[in-house]
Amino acid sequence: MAFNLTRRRFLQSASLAAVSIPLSKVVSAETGFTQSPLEAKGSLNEETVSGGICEMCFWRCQLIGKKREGRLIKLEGNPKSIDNGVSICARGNAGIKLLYDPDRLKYPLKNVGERGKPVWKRISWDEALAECSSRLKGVVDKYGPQGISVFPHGSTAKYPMHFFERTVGTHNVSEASFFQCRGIRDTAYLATIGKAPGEKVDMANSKAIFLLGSHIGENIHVSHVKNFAKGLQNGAKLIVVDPRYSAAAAKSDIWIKIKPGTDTAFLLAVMNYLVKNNKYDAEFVEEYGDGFEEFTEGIKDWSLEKAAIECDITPDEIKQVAEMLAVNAPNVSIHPGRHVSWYGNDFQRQRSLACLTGLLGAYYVKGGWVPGKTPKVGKVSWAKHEHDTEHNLNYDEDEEMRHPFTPPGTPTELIRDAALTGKPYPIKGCVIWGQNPIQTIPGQEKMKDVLRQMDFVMCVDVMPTDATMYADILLPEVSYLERHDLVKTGTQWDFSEKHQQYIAARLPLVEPMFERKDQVFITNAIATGLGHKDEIPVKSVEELVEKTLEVAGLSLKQITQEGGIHLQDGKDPYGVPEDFEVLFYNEDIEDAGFPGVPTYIPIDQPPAGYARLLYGRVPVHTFNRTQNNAWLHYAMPENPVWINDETAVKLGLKDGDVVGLVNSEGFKSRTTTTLKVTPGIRKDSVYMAHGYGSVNPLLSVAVNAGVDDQSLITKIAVDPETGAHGMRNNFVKLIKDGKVLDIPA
C-alpha cells in the first residue's frame, strides 16, 4: 500500500491549521472530530521548553521543545539527560503529529449505535461522568466489584487503575506490559534471584553480548540502543539466537538460526555443556548459588546433540555459543529481554536465562546484569479495602492458584472465559484506559464477544482505536504533552561513567486543546459517583507529582527551574549483595506442580502446507499506538510479510508481490501488503510486523493500512505457570491473486 502524500497533501498535514474531517454515521454536526483552524497572531515569537517526558512508546526518553507562536513545532533531546541525552527516535520527533492529528479524541462521546458498530454523538463532560459513575454503580450494586474488569496500559492508567483495584476492589485487572509483554520475565527471575530484572543489563562495559529474541535496534529504546552500540564498539562480541536475521543479528559474531519454540532446549545444552567442562563460574555457585546439585541432575540429558536436533542447528553451533560465552565470562551481557510473551512454555525460558547468568558469575559485576541503584521518589495510592481471595479468578475452589507465579493482576484468559460464562461469576463491566485489547490478546473475536456481552464500557484514550468502537462512553485524554503527570528516575546506562541519578518529571510543553483532560480529574469524579470522595488522595494531577516529588525532597517548582531534570550523585553499582542468591533449583515452584528446575516443553509445529506467523517490532513504529501518525506512517506505510527466498522460489512468488494471508483456523486477513523474499528467515517461518491494519474509520491514515496480524493469531495458548499468553502459535498460508498456496516443509 502506497502513502499519497503530495507535496500540497504534506503541506497541509503539517499546517498550523488542520483541516475538518468527515464523519460517517453522525448523529449531530458536533461530533468532536472537526478541529477549527487556528491562526497564528503577530509577529513570530519562539521559545524553548523543557521538561517533556517522550511516551511515543514506553521507554520515555526525556525532551525539549521548540514552540513558535505557542505551536509546538520540534522535539528534541534534553541536553540534561544523562538518559537518552540530546538522541530521540524517528518516533519521538513524531510526537508532534500525535499531539496536531486531526483524528485525536477532543470531545466526550457517547455512542448511541451499536458496539463495534459506533453512532457518536458529542455529549458534556458532566453528562459523561454522570453516566459513567452511575452505570458501574449499577454494576456494583447487582454484581458487586468483581463484576467490573480493567485493561490499563501507560502511565495515566496507574492512578484509576489502582482506584478500581484497591478501592473498589475488583481483581480483574489485566495490563497488557504485563500479560502480553514482560511479566512472564518478571516472575522468573523473581522466582530465581528474587528481583526482576528490567533491561539493566551493562552492555557498554561486556565483552560478549547474548540475545534470545530480543530485537534491539527495531525497539528503538534510545537510551538502550546507545548502550548496545557502544558495546560493540568496545569490542563486545554478539551473539544473536533468532530464527530471523533481524537488525541485531546484522551485527552478530554469531547467529543461530534457531527453529522457534525450542530456545530452552538450547539454554539447557548450553549451560550443561558449561557444567560438564567445568567452564561455569564454580567460585561464583558456590558462594550465591542453591539448588545447584538438583539443576544439574535435571539438566544432565541435553547434550549438544539432543539440543541440535530439536532446535534444527548443528552442535557446534551450540558449542561455539557456550565456548564464547566461557571465554568472556563474567563480563557478559545475558539479557533477559522485554516482550517474552511467545509459545506458552515462556517462564521456563525466562528462569534458564537467569541461571545461564548464575553459572557465569555475570551477576552485579561490569558488563553484566547490573540493576543500578536509582534515587527514591514517593507513590500516591487509593486506600487499599481488605479482599478476600474468594472473587479473584487465579484461584480455584480450593483456594489454590491456577497459576501461581503470575504478574500483577489477574490472567487475561481467566477474565475473559469468566465475562464469556458467567461462571463464577458475571463480568458485566469494563473499563478500558489506554490500551487496546482487540490488537494486544490473542482470540480477536473473543475479545469482541466479551465486550459486547457487557452492560457497560467504557474508554478513555488519546485516539480512536479499534478497541474504543466498542465503548458506550469514549473520553479523550490529554497527551503526554499536554500533561504533567510521570515521575521518571534512574541512573546512566554507561556504568564507566561517573555514577549518577536522575529525577525527571513530566512536565507540559504546551497547553491541552479542546475539551480533553487527566487520569486525575476523570477518575475523582467517577470515583464521587461510586461513593468515594472522602478516599481520593489528590485533587489534581499536579498534587499527585508533587507528593510524588515530596520524598525526594523536591518539588514541582525546583524541577521546572532545573529544566525538568533534578541530577544527583548516584552510587557504585557493582558488587554482589550479601543477601544475592540465585535459585538454580526453586522448591516452591516444584510445590506448586511445576519442575523446579528450568525445564524444555515441545510446543506444536506446523501442520502440513503452513509456517509459523512471527511477529515484532519497526524502529518507526509502537505496535499500533503509532500507526496513525502521517510522518511515521509515511516512512513504513505496511508490513511486508518476510518469506524465505527458497520457499519463494517453489511458490512462484516474488519479492513486493501482494499477498494475504489465512491460517490453520480458517482466519483470513481483511486485508493485503507484500511480500519480502529474504534468506534471513527459517523456511518454517513468516514474519511480519504487529499493530497494522485498523479497522477504526475515524484513523483517516491507519485504516486498512496493512495486515494485522493480531487477527490470524486465533489459538490460544497459555504459560502455565503464569497464565499470561503465548502469542506465536499460529500457522498460516499466503494467498496471491485469491489461490491460497501450501508452503511446503
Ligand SMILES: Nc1nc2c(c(=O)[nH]1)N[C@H]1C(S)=C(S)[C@@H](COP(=O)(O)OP(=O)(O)OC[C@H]3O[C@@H](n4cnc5c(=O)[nH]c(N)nc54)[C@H](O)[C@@H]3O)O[C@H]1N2
The other form holds:
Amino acid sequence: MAFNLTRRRFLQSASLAAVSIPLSKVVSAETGFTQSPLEAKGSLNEETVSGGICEMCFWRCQLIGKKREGRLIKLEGNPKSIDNGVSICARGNAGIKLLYDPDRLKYPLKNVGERGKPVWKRISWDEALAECSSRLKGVVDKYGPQGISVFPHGSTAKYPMHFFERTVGTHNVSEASFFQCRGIRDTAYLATIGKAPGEKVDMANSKAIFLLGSHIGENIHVSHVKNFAKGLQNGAKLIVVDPRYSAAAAKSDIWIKIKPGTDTAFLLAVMNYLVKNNKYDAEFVEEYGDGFEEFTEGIKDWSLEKAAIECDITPDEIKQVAEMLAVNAPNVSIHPGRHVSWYGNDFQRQRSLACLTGLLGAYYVKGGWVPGKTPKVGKVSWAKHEHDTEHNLNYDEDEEMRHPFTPPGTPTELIRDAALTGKPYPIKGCVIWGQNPIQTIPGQEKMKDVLRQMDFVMCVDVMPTDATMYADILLPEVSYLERHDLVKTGTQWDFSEKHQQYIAARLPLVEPMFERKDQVFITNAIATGLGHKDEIPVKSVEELVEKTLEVAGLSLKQITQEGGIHLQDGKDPYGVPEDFEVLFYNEDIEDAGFPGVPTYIPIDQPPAGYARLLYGRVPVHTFNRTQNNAWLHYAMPENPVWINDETAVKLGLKDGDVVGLVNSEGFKSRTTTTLKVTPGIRKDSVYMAHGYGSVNPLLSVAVNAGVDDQSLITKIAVDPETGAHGMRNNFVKLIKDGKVLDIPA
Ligand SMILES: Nc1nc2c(c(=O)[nH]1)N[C@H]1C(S)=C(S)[C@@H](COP(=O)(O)OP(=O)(O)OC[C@H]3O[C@@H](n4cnc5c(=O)[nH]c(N)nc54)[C@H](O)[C@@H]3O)O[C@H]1N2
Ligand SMILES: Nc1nc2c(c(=O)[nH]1)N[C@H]1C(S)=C(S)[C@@H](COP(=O)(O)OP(=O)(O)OC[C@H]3O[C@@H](n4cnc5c(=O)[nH]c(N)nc54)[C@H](O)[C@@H]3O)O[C@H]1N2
Ligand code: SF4
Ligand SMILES: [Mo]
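Form predicted together with this ligand structure, per the form predicted on its own context:
Starting with the chain above, the whole complex follows.
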C-alpha cells in the first residue's frame, strides 16, 4: 500500500482485503511485508506495556512491549531507561520468538526412557513436585546434603540455589557465570584492588581503550556497546589484542595478532617497559600502590624482545601499545574482560590487567575504571545454616583450600571428579536450573557420565536442550516476559551525562501460558517436601520483589506506576576512595603457593598438523539458548569455521566448503559446517561461534545446525588459583569429504 494512503482509505482497502481473502496473507506490493488478515482489518485492540527486563542475555536491558489482541507483537527499549534507552539488540528483539516458540516446555514431564535417550510422559505438577521432593530427600537421607549438586544460571536460579546451599546445606553449587565465565576475573581483581571489576570502564570518556580478547561488537551488551561506540566517536584510540580480526579489531588503531595464550607475557613486557622508561604514574603508585618493589623486580626480565618471541609479534608492536597507553594515561580504559576462562593460566593474566590499570593511574578517573555509585536494594533469601567445612570440596584432607582464590561455590571439576569417583563422598542428586552443562562445560562426555551416575536429576528450563535430555523430571518455567523476579540497579552508562541512578523491577508483559510456573512456586514446593516449610522466606515471587524494593523505600505498586523504572539523583563517580589500594605484589597469593607478582605460565602449543580451536560470540545469538529462535536462526543458521586464507590455499579449500572437525584426542564433530576463509585469523588457530550443534530432536529449528564447539573441547584445564575451567587448549584438524586434513605449520 502507498505510504500516503489516508487512514480512511487504508481501512477501506484493508477490510476489503480481509473480506475477499480472509484466510490468506496480504502481501504489500511496495514493501513486500506480509500482513495477516487480522493486522489488515484495522480494528485492533492495541496497548503498550512497560517494565519488562530482557533476559535473552544477562545484561538485562529495560523493555516495553507492544501488544495486539493480548498478544505481544514487538519489544522495544524502555524510553525511560538510562541504561539501554530505546535500544535493544537483535536477540532482545527476538524475545517474542522465545515467548511463543512452539517447541517451548509447556507441562511437567517425566522421563520414562533413559537419561540421554528420554521418553517423555506428561505428568501433573503435584506428581512432578512430589517426585522431585521424595527423590531429593532420598539422596539427602542416604548421602547427606553434600550428595546434591546444583548447576544454576540466570535470575531465577538464585532463589533455588540459595535454598539448596543455605538451607539444605550443600556446597556443591557451580555457577556457569563463575566457573566457565568471569569468576577468575572477579577474584584476581579482588586480590589486587579488593573489588570485582565488572565491565566498569568509562569508555565513553576515555582517550584510549585497551581490549584483550573482549570482542565488543560481537559480544553485545547494549549499554556497554554504546559506551564503547561513544568513546570511539569522541576520538579514543583503540588497541585490540586478539589472534583474530574481530569486529573491534576492525575499528582499532593497533591490532595485536597475538599468539593465543601468551597474553600475560605481552602484558608483563608492556608494564616492564612503562616502569623502565619511567612512563608510569609514579604519583598514583606511590599513594595507592603496595608491593611495587617486588613487582618491578619480578617482571624485570620481560624485555620487548623476549615477549615478542613468546607472543609471535614484533618488539615494536609492544612498544607502540605501551607508548599509546602512557601518552593517554590516566584516562585509559583497560578492559577487565568478561569471559576469561581461557587456558588455565588465567588468574595471572587478570592480575596483570589489574596491575596495568594501577600503573597507569587509571582507577576512578575519567575514562578509566570507574564503578559508579549504585542505589541499595534489599536481599531476600533463605536463612543460612551453619555448615562445617568437612564436606566442602574446596578443602583438602588437611583443611587447606584447593583453589584459594576460588569464586563462590565449588569448582565444577571438583564436583564432577567427586561424582565419578565417589571420593571423598558420592554425589547422587542433581538440580540443573537455567544452565546447559552439556554445552557449557568442557568435557561433554564426562558431564554425561556424571549425570548418568546420579540417582536423580531434575531440570528447570524454558526450552528442551541437550542437557534436559538427562533429566528424570523436567519442569517448565515461565519466561522473563511472563514473570516478576529481579530488581536491577545501576547508573547512567555515560558519566559525562547528568548523574542518575535507577532501580528497575522486572514486570511481566504477558500472562503465563500453558502450565509454566515460577521459581518461588517450584522451590517452595520442593522445600516443603524436604521438610523446610517453616523456613520459606517468601510466599510468592511478588513478595520477593516487594521485600527487595522495601529497603530502597519503594513498592511494587509504585514501581509499576513508574513503568518499571524508578529514577533518582546520582553521585559523582570520579575520585579515588581514601582506603583504595593496588596490590602489585600480593603476599597472600605467594603464601598460598602461587606467584605473588603477576607471572606468565606457558601453555602447550598445537602439535604438528593441528590448529588451536578458539571460539567466541556472535551478535545474534546467546550461547546455545537462542539457537532454536526462528528469527535468530534465520540471521545466522550455522557457525562457519574461520581459517587463515594462506592455509586454506595450501589445503585446497575455499570459502563455503562444507567441513567437519576432529580434535587431537580423537573426538569428531557430530555435524558439519561451512568454512570461512579469511586473512583475519592466525595460521595456528581456527575459530567458531560457541553454542551451535544441538542434538535434541525436540528443537525443531536448532537440531544439528552448525557444530558444537563444546564437543571438541575435551582437554580439561583448571586454573590452579581459582579452580575455574580453561577452554582453549584443544587442537583440531579439518575433515573434508571424509578425509582428515593436516593443518600446515
Ligand atoms: N551476542 C552476544 N553477546 C554476549 C554473549 C552472547 O552469548 N552473545 N554473552 C555474554 C557473556 S555471558 C560474556 S561472558 C561475554 C563474553 O565476551 P568476551 O568477554 O568478549 O569474550 P572473550 O572470550 O574475551 O572473547 C572472545 C574473543 O577472544 C579472542 N581470543 C581467543 N583466544 C585469545 C587469546 O589467547 N588471547 C586474546 N587476547 N584473545 C583471544 C577470540 O578471537 C574472540 O575474538 O559476552 C557477553 N555478550
Ligand atoms: N565452549 C564454550 N563454553 C562456554 C562458553 C563459550 O564461549 N564456549 N561461554 C561460557 C560463558 S561466558 C557462560 S556465561 C556460560 C553460559 O552457560 P549457560 O547459561 O549454561 O548457557 P546457555 O546455553 O544459555 O544455557 C542456559 C540454559 O538456560 C535456559 N533458560 C533460558 N531462559 C531461562 C529461564 O527463564 N528459566 C530457566 N529455568 N532456564 C532458562 C536455556 O534454555 C538454556 O538451556 O557458558 C560458558 N561456556
Ligand atoms: S543486550 Fe540484547 S539480549 Fe542482552 S539484555 Fe540487552 S537486549 Fe536483551
Ligand atoms: Mo559469560
